[in-house]
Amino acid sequence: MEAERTIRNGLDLTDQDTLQQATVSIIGCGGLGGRTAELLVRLGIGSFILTDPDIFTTSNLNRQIFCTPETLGLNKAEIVAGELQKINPEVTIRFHVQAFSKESIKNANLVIDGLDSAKDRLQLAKICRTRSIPLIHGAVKQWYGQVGVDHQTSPLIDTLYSNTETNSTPNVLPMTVALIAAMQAAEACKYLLQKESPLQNGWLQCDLKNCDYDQILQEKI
């Protein structure tokens, strides 16, 4: 059953087994986090750690894949855990319904950034670097999005957010979320399979309105 589940991925058995043995921590299980989780469980990731203290609200319905009228008022991490296990009952999941901490990334091979606060992203990146765990960053605002990889030799989050003083609640279109989540899943896959990617030393900015995509490289430290 497991081999048939992922056969259309077109990956060899060694790569597929690597994904099955991997543990991915997702911090924030709303728009980006929820969609990335759904893609990764279908890809064949075998273990997840989900962290989110928030509940689904009506304003989440436009973009958060596991937000439905039935899940309003329920914790995001718990709901996403249940939905992932519907897709693959064999997947191993533990979830936290409080703010992220070191426990949220314990034993993870990589971390997915599903946050919407500059302050929280900077804190998460710092924790990940102390554990030498790469952080797959994603952010969205209406038609615009960005994605990249933060790690010890390429501190992307510091570059993008160190001078950010305030946070606002952005308008977010569902197709922007879907695109950036797909890119985060792709970067996660490449990292786990030890495949090179330009975004491991930089980031990609996307403008869906004008079909404009800019890749920015960052010097290693």
Contents of the next structure:
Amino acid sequence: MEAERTIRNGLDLTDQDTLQQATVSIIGCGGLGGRTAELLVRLGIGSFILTDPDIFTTSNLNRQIFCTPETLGLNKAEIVAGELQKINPEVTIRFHVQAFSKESIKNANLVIDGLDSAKDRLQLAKICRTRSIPLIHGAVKQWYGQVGVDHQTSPLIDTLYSNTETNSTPNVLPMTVALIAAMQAAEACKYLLQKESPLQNGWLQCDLKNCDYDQILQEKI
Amino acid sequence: MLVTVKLFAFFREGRFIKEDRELPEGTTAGQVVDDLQIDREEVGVMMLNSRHCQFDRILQDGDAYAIFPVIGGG
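Switch from the form predicted alone to the form predicted together with its partner chain and print that structure.
Shown next: the complete complex, the earlier chain at its head.
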């Protein structure tokens, strides 16, 4: 069953094995984090570390894939862990019901940004860069989103968030979340398979309302 | 002088995506933001001719000026 599970990915066996051997850390298991987790477990990632201190609330129902009336009030990391295990019982999962720490990214090959605060993103990016672990960034608001890869030679998060101290709760449409999460999963896949991507040196600005997509090149440091 | 201003994400709401704007000599990047009634605290990134710039940067004829909001949700 194991080989057949991912056969329709169409990847060669070496690449599929690389994904199976990989550990992905997901920080924030709500909108972006939950969706990306679902895609990556179906892709064939073998190990996950999930971190989220929060519980599902009613206002998460519009966009968070594992938020249902049954999971309201339950911890997001724990629920996502259970759901990933249902999709693939062979997957290895650790979860942390707490804010992220160095432990959340220990032994991870890459980290998925599912956070919703500038301050936390800046802190996470700093920890990831110190350990040379790439951070696949995604963020959403209304019809708009952005995605790109932060790493040592391309500190994207500093570019995007250094000028801000605002921290509001944005309105987000479910389509925006699904699109940006899919792109984060695609960037994660390419990074793990050592395939180059323009978003490893910049970011993509997505406007679902006007169907306008702009690739922005990050200045080299 | 003529400057091409491009707005991103929700800054486009009620404004425009891209517009050539006639501006007085000496206009700064920050003044364009103010003229568009964009709260400076909502601005995440500004790029002038594909390079980062700050609010006090004086614009030149023919510049392409892009303004990106902070997008924070996850």
